[in-house]
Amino acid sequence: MTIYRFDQAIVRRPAESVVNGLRAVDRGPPDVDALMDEHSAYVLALEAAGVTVTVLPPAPAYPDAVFVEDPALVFAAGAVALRPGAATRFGEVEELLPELHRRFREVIELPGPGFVEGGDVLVTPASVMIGLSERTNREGAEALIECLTHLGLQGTIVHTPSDVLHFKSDCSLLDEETVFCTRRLASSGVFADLRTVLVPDGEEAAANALRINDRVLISRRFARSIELLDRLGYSLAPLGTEEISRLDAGLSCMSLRWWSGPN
């Protein structure tokens, strides 16, 4: 299974309504123009890493629709349309489904009443890890495992630390053997089969980095994390996240990524 080799991505341009996006801690609404700039820089970084990016139009009725990873998962074998754990985001799935059907021969809709958000799903060489959280419940995770099995993939249920929005808020894959994660998540033992690089204390939000082909996208807000990964030999692309972070968001949630070429 290809883990961080991508040649295609889907993003959605932010709408003006993004100022009404969900946030667990209210640090004020994002500056719309600055957030648009962050999003544009993100698209350019994906393209610079060798990815062809499809930019969908804004969806003003859904303030959080820019975070396209939460309502769906995509793989070379097909796509899974999810059911977000926040009721205000349910309509994002319908907005995204036509594009999924255009791009994938196999599109599975999550069965049953459970819910899953893509921010709780980390793909590793061994399995697709599904973190239980306030946005992903066990019923949804078990339904997702059935969907993954249909695509020839293996799912594993794990736990998101308390007071953390999404599993991937606290971790990201750096390579086939290494995960960048917070101390609180590493101490749970969930990554026993992987090498862990601990995020410097006080920079926990840096854990939501994003490996794309030969480079790692990381928030420019975290100098010690950048220094650490640079010292370990990773090719980094620091990006602005000042405004998207006001919406409890990070770099992974703004795109759906997959490999469409020959293996």
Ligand code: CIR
Contents of the next structure:
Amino acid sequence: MTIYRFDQAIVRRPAESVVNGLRAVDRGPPDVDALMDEHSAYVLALEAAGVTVTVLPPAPAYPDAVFVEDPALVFAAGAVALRPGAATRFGEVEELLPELHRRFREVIELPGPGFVEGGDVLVTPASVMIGLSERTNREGAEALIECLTHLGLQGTIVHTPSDVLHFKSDCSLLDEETVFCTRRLASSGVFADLRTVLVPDGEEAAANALRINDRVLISRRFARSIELLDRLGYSLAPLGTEEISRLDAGLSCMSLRWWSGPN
Ligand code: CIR
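Output block for the form predicted in complex with the ligand, input the form predicted alone:
Up next: the whole complex, starting with the chain shown before.
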């Protein structure tokens, strides 16, 4: 079974409070209606890729709750409820837990007090890579490795480049052997076991693409990245990210994805 084969996803509709979402640089708040449209198009793209999508209601108390990838990890074997490194995002875990319990027989809560956000976790065939960052500390990463071991998975700790929000802000898996990543992340040597396709300089935010089944969801803002991946034979689904990018988000962050069928 390939690592990017998914038949289920959970997303959460954005709340109007999304305008108060966290961002490293304030380029002005996102336009809520346009952001809702980006979200709707994302859900349609997941469905078109063959995924059944569960859409959770908005959680207005948590402006970043639309980025449902960060408070949990999900695998065929079970789910891990994480502890976000951003204080304003702690409560998102409680919001998500009932749905995790509905969907997974095994739900492990990350033992405290460390923290991990899902955006720092890249699943590769060899291991589950956990990038240390401002949102994921060593204590959390070590606790997560124990949770992963319990699920029969192996975790390894790596480093997120400084000034980068999440490990996956700078990379995404394209297939079993290949990762699409920024030059600054590739040069750290972290992907020794994988073929790397470098994101064209100046298009770093394109790195957060999302391989789902036979296609790769990618931001339509990055023409050179689209041309490159198209030339390499990937089937692309370009999507609008103008509004979510104001909140430092890309295409992996708006869903939790897993395979629920037989191996
Ligand atoms: C945050 O700073 O937490 C949100 N504004 C963006 C989270 C993006 N998450 C992700 O890429 N996994």
